[in-house]
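One chain comes next, on its own, written out as structure tokens in the form predicted alone.
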Amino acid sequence: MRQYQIDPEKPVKLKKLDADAVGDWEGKKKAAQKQFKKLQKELADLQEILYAEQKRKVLIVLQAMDTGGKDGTIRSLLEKVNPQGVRIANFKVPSEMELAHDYLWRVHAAIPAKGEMVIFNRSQYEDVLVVRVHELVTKEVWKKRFDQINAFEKMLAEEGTTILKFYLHISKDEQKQRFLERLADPKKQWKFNPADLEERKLWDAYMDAYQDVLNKTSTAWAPWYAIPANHNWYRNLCVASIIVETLGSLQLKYPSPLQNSNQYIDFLNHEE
């Protein structure tokens, strides 16, 4: 899955990134789903140790176009984990309070504490994506933010936060199909917002903005992964594989056993 990691020395061209790709799993959907079930269990086990250890912090950033699969990815990742020690942060239109501060203020308040895994559904990158496409700030302002965000993430990493960032890449045709499916299903129509169609008109501008984000902010301490996301099962497999591999490399350990556990056992066995 490391093939999807963005190398800042080799700029990515999103037009050449196949959103329909399934890697080595062509024709093996059932096998991939079985492998994903194993990864869910491994993730749950690793997250339990992360929470028990209370030393490290994990931040997972998800970005995508509308219908890109952020919510579905979160549901699939967290299906088997212990809800303790896991938190989801959503970043929508800033409130008046948030706008009164710098753009990273609300983000910093949501980062993981020791033992926590936090998933950002959208993130600080909205301030070099939406604000750029809609010209809410000048080019001079948003261009500076690439370096500011890199510095912010480096500080988090140096303070013990492991950062993984996923851009879920769908094609424009796939987005159209997903919008049509939402509109055809009364149980999913609540997810549809007519404003999404206005955003769709800006597809090319968003692709340019995402391309710059991937190329300018994928770093050794906070790498970006551009995940083909037209197929939900493959998207889930990719994201879970990378997270499990990364958590496994941290060599997480349960706290040392109690020195006097037998004393407590004896007390409980002989209490009146």
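The term rigid core refers to the most C-alpha atoms you can superpose between the two forms while keeping them within 1.5 Å. This is a predicted model, so every value here is computed, not measured. Positions refer to the first chain, counted from 1. What changes on going to the form predicted in complex with another copy of the chain:
With the core held fixed between these two forms, D7 has its Cα displaced by under 2 Å.
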Given for the second form:
Number of protein chains: 2
Amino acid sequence: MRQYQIDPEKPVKLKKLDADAVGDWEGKKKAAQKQFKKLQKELADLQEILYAEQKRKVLIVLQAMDTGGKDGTIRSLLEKVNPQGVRIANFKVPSEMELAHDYLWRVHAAIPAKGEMVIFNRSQYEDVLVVRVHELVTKEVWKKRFDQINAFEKMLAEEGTTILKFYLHISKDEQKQRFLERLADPKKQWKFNPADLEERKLWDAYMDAYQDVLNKTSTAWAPWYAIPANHNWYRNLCVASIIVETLGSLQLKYPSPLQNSNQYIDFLNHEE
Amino acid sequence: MRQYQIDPEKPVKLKKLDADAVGDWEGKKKAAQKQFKKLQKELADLQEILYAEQKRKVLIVLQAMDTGGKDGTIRSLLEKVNPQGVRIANFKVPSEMELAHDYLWRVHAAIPAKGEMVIFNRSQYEDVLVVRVHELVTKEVWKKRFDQINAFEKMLAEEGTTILKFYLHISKDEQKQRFLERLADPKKQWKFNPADLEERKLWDAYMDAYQDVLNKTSTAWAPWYAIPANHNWYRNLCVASIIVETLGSLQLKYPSPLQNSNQYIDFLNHEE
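Since the one above is the form predicted alone, can you give the form predicted in complex with another copy of the chain too?
Then the entire complex follows, led off by the chain already shown.
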């Protein structure tokens, strides 16, 4: 799955990224789903140790175009995980109070604490994506933000945060299909916002902005992964694999056993 | 399951509450677990509508002695629920900053927003439980808090929050067994805190404090349920039943269908 990691030395061209790709899993959807179920359990086990250890922090950033699958990814990733150790932070249109501060202010307030895994559903990157595409700030302002974000994430990493960033890449045609599905299903229609179609008209501008984000902010301490996301099952498999592999490499450990557990057992067995 | 609702007109005696009770499900553990799985799905469906509707707020308060099963209850309740619409708020020993404010300050900051379901793992009630038992404030101070909490919860209810409060009732002997299990299992030992044994010595004082909480703060707008919790499967069944029944009675509805969905479908089908 490391093939999807963005190497800033070899800038990615989003137009060349196949949203339909399924890697070596062509014709093996069932097997991929089975593998995913295995990863769900591994992730739950790793998260349990992360939570018990109370040392490291894990931050997972999800970005995508509308219907790109952020919600579905979160849902399936967390199905087996203890909800107590995980938090989801949603970054919607900023409030008046948030706008009165710098764009990293609300983000900083939401980062994981020790032992915590936090998933960002949208993130600081909206401030170089939607903000850029809609010209909410000047180019001079947003251009500085790539370095600012890199510096911010570097500090977080140096202070003990493991950061993984996923861009879920769907094709423009796949988005159309997903919008049509939402519009046709009374139980899904509430997810459709007419304003989404205005955003869709800006597809190419968004792709340019995403391409810059990926190439300018994929760092050793906070790598981006651009995941083919037209097939939900492959998207889930990729994201879960990368998270499990990364957490596995942290050598998380349960806290040392109690020195004097016998003393406590004795106490309990000999209460008055 | 309404039998477990505390009626302030008929004050409960905790000593008479059988923590081992399993209602009509004696010898039917398997069937109860099957019923629970059904309730998990119903809860997930109801929460989806709550989230889509963005009108009502749901607050679930969990209180229990150590090992009482708050974590396990949360985990099993939320297994099928979309993690995006649910938040867990943990109230641990208050920080210096929290202590510099009134005891409801941190609680108010954590209540559910429209469309949200929030679970309090411990709550404002710690300020009439641990605070009372350890005499961290005078009796004069904590006695006023019952009325204060009732007034606070009344305001929340009047402003659109559905509140359900659960006290998970285990016996002192069951706690002993659970502590011994934790001490014996290297993967669970981290959950054991030697200070928990000091709290255990105060068991009777805690039961008195809980009894007062239940009898003085079970209101029409924020009822308490005292759930027999020695058997996890029965505890889960009771809590889920009460939540599902309550959410079911709210007549939650998906937002009205879009008036002009055909217009959007046309747009998508006739893009240049």
